[in-house]
Each structure stands twice: as C-alpha cells, then as structure tokens.
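Have a look below at one chain only, the form predicted on its own, in structure tokens format.
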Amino acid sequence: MPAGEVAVVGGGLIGLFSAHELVERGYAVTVLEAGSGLGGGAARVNGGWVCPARSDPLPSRDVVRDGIRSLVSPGSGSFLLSARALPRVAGYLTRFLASSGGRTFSRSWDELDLLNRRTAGLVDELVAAGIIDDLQDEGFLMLHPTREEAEASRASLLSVSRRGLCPAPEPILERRALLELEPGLGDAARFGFVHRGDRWLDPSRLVDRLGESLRSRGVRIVENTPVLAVRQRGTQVELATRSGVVETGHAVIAAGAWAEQLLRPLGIRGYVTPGKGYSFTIHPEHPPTHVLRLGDTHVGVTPMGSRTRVVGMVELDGTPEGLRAGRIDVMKRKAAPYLTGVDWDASTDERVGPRPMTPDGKPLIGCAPGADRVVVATGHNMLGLSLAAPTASLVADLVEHGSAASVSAFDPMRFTRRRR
C-alpha cells in the first residue's frame, strides 16, 4: 500500500479527530474500530465540556488526598481506589505520586496549554464546517453552599483566567438570583456565579456526525477489528487482527484505555490506566440552560437537548469496564441538594466508560521509538473532548514529518527512560 494510507488504530475520540484532520490533508484513512460501533471507551458517555480553562492535570495533591481517604470509606471523594487493584495499579499510581508535587503539577498545566491554546479555534472550525452543529456557551454556573466555598472558588477560577483562557468569573449571586437563572435548583445552592469561555456539547451526537462526514469523504471505517500488534518494517507498517495482517504506510495508535498493550512491544511503557468515569440521565422538572457543577461534589450536570447528564467520578479497580452502581447511588446522594423536581430512582442511561490516565496528567503524542511511522496518540486522562483537536492536529504532523514534528512534553516515552 502507498505511504499515503493511514490506519488510525481506536474509533474514540482522539481517532476520529486524528482522521478528520489527516482527511485534510490529503491522506487515505482507515479507521480500525475494536467494537460494534464507533465511540466506544468514554467517548460517548462524558460531559461533553469543551474545556480549555479547566484543564489542568489531574495528579495534584488533593487527588491524591481523596484516592487515599476512599481507601477507608469507598464512598467519599472523587478519587477512588480499590484495595485489591492496588497491586495492577501500583506502577501508575507510584509516577502519580511522584508528579503531584507543586512544581511538577504548575509544569504540567503549563505544558497542557501548548494544546488548550489551540482548542477554541479549531473547535470553531469543526463548527464552521458544520461538523459540530451543537455546541452551546452559555456559561458553567458554579454552585456553592456557603459564601465561604463560593469565594475560594472564585478566587481559582480567576487565576486561571490569568492563564488566559478564559474570561474573568462573574460576581457572586445570592439564591434567589440563581434561582432567576435556574428555577429548578435545590437548598444546598446559596451562592453560585456564572464562567464563560468553556462550551459543551452532546458527545454522541458528535461521534455520529464525524463517522457520518468521514465515510461520506472516503474513508474506511473498520469495526469489530481488534489489533493486536502494530509493527513497523522499512516503509510499511504492519497491524495484525485477528482476521490478518493489514499493510500501510502510517499507523496511529489511538486505542484509548485498551493502548498499552500495542505501546509495551513497542518499547513504550506508558502506564495508561482504566480510570471508569460514570454518569446516567435525569428528567427534572426544570432541565438546566447552564452546565452546573455542584460545590466541592466533583458532579457535574450537562444539559443535553432533551435530555440531562449527570457525570463524576474516576475510579481505579484495574479494569476498563462493569458498572458498579454503588457508584452511581454515590453521585445521586451527592448531587441530590442540589436540584428539585428529579425523581432519582426513574434515571436511565446509566453508562461507565474508561478514560486513557497517565500518572502525569497528559497524553502520549509522539513516534514510537525507531518507528517514525508509528504515531501514538492515547492518555488524555478526562480532557479527550477538549484536546482531540490539537491533537489531531499534532498527530497529522508527526505523520507528515514524523519525529521532526515531536514535542517532548508530550513524549511517549517519557516514563520509559525515568525507568531505565
């Protein structure tokens, strides 16, 4: 096959971006999905908050304080680990430490915001091309209990606004000017503001509009194709399947949470982890026009057209699937102050999906070693939404001009030489 043809190895987020953009520039894209269909993992089944303001890294020290504390009761926190996977988990968990300190984690969001700072532009382009045709901005309401809560979190956010971002948060509002905003909001929602400058949107919907634009601009999507292997040899790049060998000029390995067993025979320990994220759909009498987050829960509600999300959580058992829905009962009992007019036992669509984590909060972008050929592009931790793009972006470019185009804050290989 030509060195024009790409396999883009994971139907995710991060590969249909990839392939949208390698489209763009001319090359001749299949897609190989694991799955019956395009968007398994978290792609389907997050926020859907394009959030460049709010992307800083996750290990820091209150995760790690929160992983800890749900050691001893499983129910509290955002965080949570499980006993018996500490064992499955101890190498990720081991570099999360180590990079949870406050130089390490500022280095970090500093190096998150080479893409951030791309996002809004190319996200207007997809919406331009008419590819997003959902993307709301209506701002994230902030909702606090106590004055107290409401002004440390203010305060956050307007340093990070200084980042800049983002605008500048709105002044505090009392209850009943929130109410004048969201009618449908509940006792433990005193004091609250208004941010702008991240966007949402249905991540379904998005998934099926870029499978849709993809195949109807020749591109040949794959689906229950597991790979196996990919390997490089001379100009060619081979995939193994089950079904056989797939021969091309480039690969892309995209495959999420399911990444690191192609990226270990590469020479690659990435450390990529399932951390599960949950959420489900309530119908409140009064559906929200903003997107809330609700104080120091760590649950967020998107309005979703006609529907309501509800999402939260990363949880660390050592597996990318099963729902437990003790976790759900979780984010129910602490989202519940917060909101009137819901009957929680009539949710539906209770869904988990694994997000790709590495222990330093950002992805693996780069050549596979002595495999110019080979890109990888996994680990985005909870920020694929907000960073397909720019990666995309990036990953055309390591595909164009391989290596020369790497940037070594996002290094493959970056754990793998701390190691040696």
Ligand SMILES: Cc1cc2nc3c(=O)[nH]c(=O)nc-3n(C[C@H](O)[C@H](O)[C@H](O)COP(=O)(O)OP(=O)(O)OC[C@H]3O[C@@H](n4cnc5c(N)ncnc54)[C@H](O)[C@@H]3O)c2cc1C
Second form
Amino acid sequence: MPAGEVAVVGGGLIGLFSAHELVERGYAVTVLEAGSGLGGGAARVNGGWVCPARSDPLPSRDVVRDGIRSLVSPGSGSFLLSARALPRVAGYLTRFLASSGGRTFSRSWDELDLLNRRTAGLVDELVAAGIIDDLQDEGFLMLHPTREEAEASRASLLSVSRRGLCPAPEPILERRALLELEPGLGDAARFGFVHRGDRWLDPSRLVDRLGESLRSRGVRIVENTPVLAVRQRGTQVELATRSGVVETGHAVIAAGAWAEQLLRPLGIRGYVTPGKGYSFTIHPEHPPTHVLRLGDTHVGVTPMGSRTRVVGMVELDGTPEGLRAGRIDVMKRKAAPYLTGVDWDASTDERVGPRPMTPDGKPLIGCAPGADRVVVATGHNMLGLSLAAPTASLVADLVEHGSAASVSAFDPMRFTRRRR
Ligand SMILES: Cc1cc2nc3c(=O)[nH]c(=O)nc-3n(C[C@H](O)[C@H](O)[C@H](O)COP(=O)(O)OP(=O)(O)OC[C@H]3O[C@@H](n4cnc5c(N)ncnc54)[C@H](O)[C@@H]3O)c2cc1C
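I've shown you the form predicted on its own. Could you give me the structure of the form predicted in complex with the named molecule?
Let's see the whole complex now, leading with the same chain.
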C-alpha cells in the first residue's frame, strides 16, 4: 500500500527531485507537466552548477546598480531590465529593492544557508544511488583581468568559506600558471585562482536520468498537461486540467516561473517573476576542464562531457519565453577576451529559460494558506539545481508530517498582505 497519492505540478528540477524523494518515502506519485517533455522550463538551459558556496541571495546593492545601468544603457549589464517591462515587474522590483539592504540581505543569506548546508550530502546520496553519474569536482577557475579584481573576488569567497560552505580558495595564480591549467585562456585571463567545493553536471542528463528512474519506479509522468488550478476540498486535492479534474491526496506546486498563476487563486502573492537566462554551446580548440567564471561579466563556462556550455544573463521583460539573439551576442562579446580558439559564430544549441525569481532571492516553500495538502515549492532563482535536493526533503516532510524544520524562513505568504 502506498503511503498516499501525490500529484506534482511541473516536471522541472524541483518537481523531479520532489517526486524522487516522495517515491523514496513510499508515496504513489504522478507528475503533471505542461510541456511536451520534462525539463522544458529552466532545467535544461542551466549551467549545471551544484554550488552551495555561491549561495548569496540575488538582491544585493551591486545587482541593483547593474539593473539601473541596463535601463540607462540597454544591453550593457547582466541584470537586464527594459523600461517597457517595468509595469509588469514593478511589484517584484519594489520588493527586490527593499530586500537588497544590508540586514535583510544578510538574513536571507543565513536562511539560504540552511538549505545549502544540506546540498552536498543529499547530492552525494543521489550519486550513490546511481541517479547522478557525471558529477565533476575539478574546481571552478575564477579569472580576472587585474590582480585587484582577483583579490577582491578571492576575499569574497574566503568569507563564504568561513560560513563553512566551501574550503578556502587557493592562492592567486598569474597567467603562466593559469595557462598550464587551461591552455585555451585568452588575454583577459591574467590573474585567477581555483575555488573548490562547488561541483557541476549536465542538467539535461540529470533530467533524463531522473525521469527514467521515476518511470521505472512506477511514477506516472503525464506530459502536455498544464494544470489550470489547484484547490483543496476536505482531505482531497483537485487539479483542473484541460481533460478534466485529477483528484489526489496531496499536490506539490513546482511550476517554476509559471507558478504565480496557480498561487494567486490560493491567496498567495509570491511575486514569482521570470528572470530569463541564456545558454549556448561552443566548440573550443582547447575545451576547458574547470568551470570558468569570467571576471565581472556574470558569464560562466561549463565543460559538459564533449560540450562546452556558456551561460549568463538575467533578463526581466515580464515573459518566461522568447529568445533574443542580441542577448547571446552580448554574452559572446563579454566572453571572447577570456578564451582563444573559439569560433563564436559557430555556436550551437542556443537556449533561453526562465529562472523563477522572488524579490528576496529565497524560494517559496510551505503549505498554502488553509490548504495543508497543497505544498508550494518554487522561486529558486539562480539556484534551483543547487537547492533542489534540500527542497525536496522539505517538501516530503510537509507532505508526510504537515511541517518541516526551518521551513518558516521560506514561508510562501511572506509577501502577501494578510487581511485582519
Ligand atoms: C541560464 C541559466 C543558468 C542557470 N544555472 C544554474 C546553475 O548553474 N545552478 C543552479 O543551481 N541553478 C541554475 N539555474 C537556475 C535553475 O535552472 C532554476 O532555478 C530551476 O530550473 C528552477 O526549477 P523549477 O523546477 O522551479 O523550474 P523549472 O525547472 O523551470 O521547471 C518548471 C516546470 O513546470 C512546468 N509547468 C509550468 N507551469 C505548469 C502548469 N501549470 N502545469 C504543469 N506544469 C507546469 C514547466 O513546463 C517546467 O517544466 C540557471 C537557470 C538559467 C536560466
């Protein structure tokens, strides 16, 4: 006898990790996915970094500065706002600005650490279970054009290491030593250092392997089925779809950047806003063996098996879809000085995907108000892969026990004005 039935809305990273954890705990799980395949949101676009050390929340003063710069000089920054989209993202932005102040930022960071501290151990369990089979840990190579920049970046990782999330970064290297590590580096890579503790994998492979594992364990995965509404009636949950109502014991809303439309009828204003990111594949003469972080460009390069993926950009235009080729050109211009032997015009596999952004950079995890069988798990911003395993553990605790340790930090109702 299964422990109960659970429907997971969304077959992205959070939905699939949650489904896996629920199956482990004996539940009969159905995954309802709007798209024609699993991982059609941000999951397969992503950089593949499992990076607990990169756990600072997005709303910082630097990002606010970058956003303002992009309004004044469109196309310049990496956090892109367009003036036309401002009315659609105003609710998110005003709360984002309020969260970027010192005290709120530090508290959010401490709270994100509650999840991040669990990431490494839970990911290791997935490796031991054979679900993850390509986790790489050769280190991230942080590259900078000047020693001052390299020192500042190393100092910031040193402070992260004091939080216990990664070892101290290695000493700063000059160009010759960097070239010994990575012969394909361009002229801008003059100083750098290796940072360990964060790891990476191919997110598409992970989505496929999770999907296969879930199917083999009896999980029903129903594609092309957008859930239109979720509501709890007594001890049953009803999910409205185009082909009828699905009844189940519990529902998990893991609809990523699309979640807001399911949350509002449940009385939750989460301000989940799509922050579109881009990725593409390059074919360098000397493929890197480390993840490369390219100075202050906010562009990263990940070796993924025989491919090399370039990732970056946070574009807030109020829509979850729509690839703008110009954004990829900007990324190429920023990355080109750091790499040689790349034909940038021959890039392939250009993708865009919406990160589910929240104003304070923390996910929304918890039960819906007045609906203890509807669990919300979305809003993972830039960290959905890193935070998926600890989130899934909280989701399963909420389904199993109706409560979970530390979950109040991620209360989905924290931006909702409560009626007296
Ligand atoms: C360029 C880029 C690079 C990134 N790099 C990293 C990284 O290196 N490390 C990291 O940790 N994170 C990274 N991220 C962020 C990470 O990909 C996201 O945080 C993560 O995908 C969020 O997971 P999710 O399940 O909430 O959303 P998604 O993975 O987007 O999945 C949501 C799913 O729900 C489905 N859906 C939506 N609405 C409905 C509905 N009504 N009914 C049914 N299904 C629905 C969608 O089709 C989709 O499949 C990156 C993102 C981008 C775009």
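Rigid core: the largest C-alpha set superposing within 1.5 Å between the two forms. All values derive from a computational prediction rather than experimental measurement. Numbering follows the first chain given and starts at 1.
With the core held fixed between these two forms, A409 has its Cα displaced by under 2 Å.
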